[in-house]
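Just one chain is shown here, as structure tokens, and it is the form predicted alone.
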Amino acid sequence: MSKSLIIANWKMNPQTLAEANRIFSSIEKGLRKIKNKKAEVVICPPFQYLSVINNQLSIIKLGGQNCFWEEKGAFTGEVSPGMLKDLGCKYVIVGHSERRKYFQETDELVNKKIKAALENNLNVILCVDKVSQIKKDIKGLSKKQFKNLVLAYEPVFAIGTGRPCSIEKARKMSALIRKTLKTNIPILYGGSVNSKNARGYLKEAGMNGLLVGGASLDPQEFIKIIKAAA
């Protein structure tokens, strides 16, 4: 990748559209002040905020936090890849550990979601905690489809705990993932990322970008992370 990929996963935050607009506007304003833009920035807000934020997009790209594997039908509460694309999304997060834990998403379901998203020309951010998940999650994908696949290593112990993975372990996992995949797809790190450790994951661990959770809701902190990538 010529640029680092910095993705903000807002999860089920913030609680109001007004606050979502404030955070987004502050991030975009801060991003415009960065002269050396060597990072591609993606924001993944809750679904209900997508259309409003899409109308304000300029230098930031939009992503969904999840999708279903069918295009349409009687699937109450679900969101299809086509709906995300229609709302301006370029990316979608699939297989996040919180989806696997709280909604019992299996590797089989993750695989179906990945295929559906790729068929709709969305870039997939596949989240994994273990290397053993990868081959099951990408089963049946062609080498051509790998071009729209990004892998995010998110150790469960580091997500939302303030206990990030060590730089050395992240470096070893990056190398192991590349060896397993036998292809050079972008690999991100996620899990208690902040402005103090961001550069280490990018420069020392060899990650191609970051998947940022809680810190992405603080515009000043998130801009510092982006600057670290630049």
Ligand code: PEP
The other form holds:
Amino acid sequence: MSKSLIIANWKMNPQTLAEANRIFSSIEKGLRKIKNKKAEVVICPPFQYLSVINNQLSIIKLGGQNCFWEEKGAFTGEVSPGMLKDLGCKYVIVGHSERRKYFQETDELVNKKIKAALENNLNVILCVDKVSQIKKDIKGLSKKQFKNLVLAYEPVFAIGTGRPCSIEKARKMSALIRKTLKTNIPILYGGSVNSKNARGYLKEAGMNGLLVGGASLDPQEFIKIIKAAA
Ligand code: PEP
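So the form predicted alone is up there; where is the form predicted together with ligand PEP?
All chains and molecules follow, beginning with the one already shown.
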């Protein structure tokens, strides 16, 4: 992976479409000003903003924050990978710790979601907190499917807490994941990333990118994070 992958996870924010448009436009404007673009930027807004943001997309790619494993049918409230694809998504986040915690998503369910998303040609960003989760989550995937898989190491203690993981621990984790999977899969770091610590994860910990929650809703801060990849 030559470019760093910088993913914005807006979670259930912001509260209005007007605000989503404002944040998106500011990020887009800031990104256009960066001459030497060393990052691929993906924004994952709430589902209901995807369509409108998709109509403005240009250099920023779009992603979903979750998906279901079935294509269609009587699954009230769910969104299929095909629907995400139809709305212009190139990526989908699967297995975020908030989904595991609040919606009881098990490794088995995460595995079904990953397979469905890959079958629909979406790139999957699989969030994990422990190495032991990974093998269960990716069970049955072919080596070919690995090409569309990105891992995000997101220690739960660091998510939304303002207490980021140390650079050294992140470095060890990325090495351990690669050793365990015996593949050079792209690995992102996520958990209280900001403009001050971003460079350390990318340059010292050897991460291939970042998954950014809270800081991605502040366009100026997010642009500084993207610049850290340059
Ligand atoms: C996340 O939502 O994946 C995340 C890492 O959040 P934050 O950056 O706010 O810790």
